[in-house]
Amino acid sequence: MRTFNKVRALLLCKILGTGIILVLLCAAAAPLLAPYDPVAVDLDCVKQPPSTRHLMGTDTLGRDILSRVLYAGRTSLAIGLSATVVSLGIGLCIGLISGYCGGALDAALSMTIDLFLAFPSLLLAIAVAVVLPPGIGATVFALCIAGWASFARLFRGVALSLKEEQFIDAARAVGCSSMRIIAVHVLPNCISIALVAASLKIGSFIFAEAALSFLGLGIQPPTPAWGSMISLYRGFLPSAPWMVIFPGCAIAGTVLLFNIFGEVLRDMIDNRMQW
């Protein structure tokens, strides 16, 4: 039974990983895959339903929905990946230093982490985005401000548990400095946890970016973004539902794919699993 569960988890992880790679490739190859210019206006094709010419239909300006969804995927994935990498790096450094060093430094950093965690992450991102000029850079910054604290709390707990291990005591005994111990001995033991946390966070950041764009605080038209497309076309849902359904499905499918992959990956590398 344990072997069967292991094989099933490995197979599921490979399938989900392949799906993520396909999504990334589609986004990266959007200029090659998109049949039309995503911002080109064609008033002869206004609000056309899905057809062989326009597989996902057109919008109120005759722009091809498929092309806009593909290009919007590039933006959303780029923002999600960038925000994840930056916030993971910040949270990893602060969390490990806080947990390993302890004392007054740990108390100060823990209070800062708790302060950021006291606010709902999406509301904090909205509050930051409001005071910044809309754009990709501002969106990434707002997401990083809202997301680094959860990483920091996670890795603080990891550092607190690892610093009591015997190999850390041995490193101290031979005269290794605290920074060397963190970099050489503690950090490598956080890689698997970091992969799981990052894969789960990417979906959250993609959803948050869509929410910011929906509210007009993220990517601005005419640059296509899934959230702004839903916001722009939501009034036409009864008469032209394809304009909302396809970008909505893109958001839901991408977020769900990353979240399930993160869950499966966590189960695979969790040391508490008894395989």
Given for the second form:
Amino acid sequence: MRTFNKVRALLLCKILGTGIILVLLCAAAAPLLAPYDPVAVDLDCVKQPPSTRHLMGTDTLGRDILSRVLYAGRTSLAIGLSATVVSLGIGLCIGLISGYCGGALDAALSMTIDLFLAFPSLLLAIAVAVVLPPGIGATVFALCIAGWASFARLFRGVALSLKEEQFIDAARAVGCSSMRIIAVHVLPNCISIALVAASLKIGSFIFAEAALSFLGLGIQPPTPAWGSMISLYRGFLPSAPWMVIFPGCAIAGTVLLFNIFGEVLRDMIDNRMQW
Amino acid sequence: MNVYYTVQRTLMVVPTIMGITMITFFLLKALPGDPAYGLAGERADAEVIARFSQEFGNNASVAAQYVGYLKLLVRGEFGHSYYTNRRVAEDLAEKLPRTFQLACAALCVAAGCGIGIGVVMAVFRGRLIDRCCLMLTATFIAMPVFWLGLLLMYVFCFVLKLLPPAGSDGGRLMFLVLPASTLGVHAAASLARITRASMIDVLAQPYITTARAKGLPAAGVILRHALKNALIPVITMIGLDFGSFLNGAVLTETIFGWDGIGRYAVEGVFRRDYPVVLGCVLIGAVLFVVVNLVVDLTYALCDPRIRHSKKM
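Moving from the form predicted on its own, what structure would you give for the form predicted together with its partner chain?
Below, the chain from earlier opens the complete complex, with every other chain and molecule after it.
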């Protein structure tokens, strides 16, 4: 039964992984796949419902929704992924140092981590994004400020438990410095957990990006992003719901893929960790 | 209840709140120009600006400015809205109860649906209904709050014409249904999953088998013996969700035109009304900290293992 479950989880992982790669490819190859120019105005076919010519319909300026969703995927996914990678990096560094070194450094770093966790994350991201001039860099920065602390707390715990392992004692006995132990002995043992944590968290970063651009704080028009498309079209909800439905489906589908992928990975590795 | 733990946990709030004010202070400093202008706005009365600058101490060190900022906050002075020139503190006090009302309604939706569905899932574990619910909860968790709100609005207001699309109209129940459901659905989905996991653990315990072996009716065993013990992690989660409703409220209140602090913050964002935004962030963070404190203390009250163990 156990083997059967393992095989099934592995298969599920492969299917979900393929799905994620497909989504990323679709976004990356948007110029090739998109049937129309995402910013080209065509006033002859305004607000058309989905049809064979425009699979997801057109918006108030006659722009093709499908092309816009594909192009928006580029910005939204690029921001979501880079924010995850940067926050993961910061979280790994601070969490491992805090957990491994202990003492006063740990007290100070833990307090910083707790402080950032004390903010409702979206409010913090909004506050940072409001102060900065809008753009891709500013959005990623705001998301990282709001998101790094949960990674740091996780890896602090991981470092605390790894510290008790014998191979760390052995490394210390042969005279390795703390930094070397963290980089060479602790870090490699965090990779699988880092992968799981990242895939579980990407969804919330994509959400936060969508929320920021929904509020007009992320990517500025005419560059499409999923959240800003929903906010742009929400006034036409009664007469042209497809303009709102499809970008939202793109967000929900992507986040669902990443979430389930992360959960399956987590169950394969270990289910007793505190996430 | 252990007094030592209560006092220690309560005291830990102080540095956190200091840190929060420090972060909002740096955000204020990051604004272009004098922080006094940042709080009062350039078109405010000369007298107001003079009062704020005096508090910050012109050309004083950053530390002295921070102390001045703290003094202002202690007196409940969050600055003046650039746009309406009203005191932000007054606006916040006016709008906070409405957000609280919305959050409570959302909590009822979340706890009711979440625990109910979770119990059903645990009882029918592995069967079709469990699988469907798992898929459904995963889908709901993956939906952005604002999009879900718009979908609900489309279906219930424009297609079925059952509920009003927006507004609050003095808090009539009809107006509360959609925003509360939107805000609560995420939490309901994650609560359902936690209830399921916790119930499955408890249902495997020997005392459940004993209760069944005594011949008690199945419903009694599930509700009285199992659910009561499975609820402890769920209650913690409910508390944390209540805090995170502040995040969701920002988006939900905007969509449904609910006049609470979430919409107030977003209006501040649209108008680049910095004192309003910073005031909302500060109040939001402080509320979040207080809610977490209450959750931790309640948890210690329910579970004796926590209050005796030392915090890591």
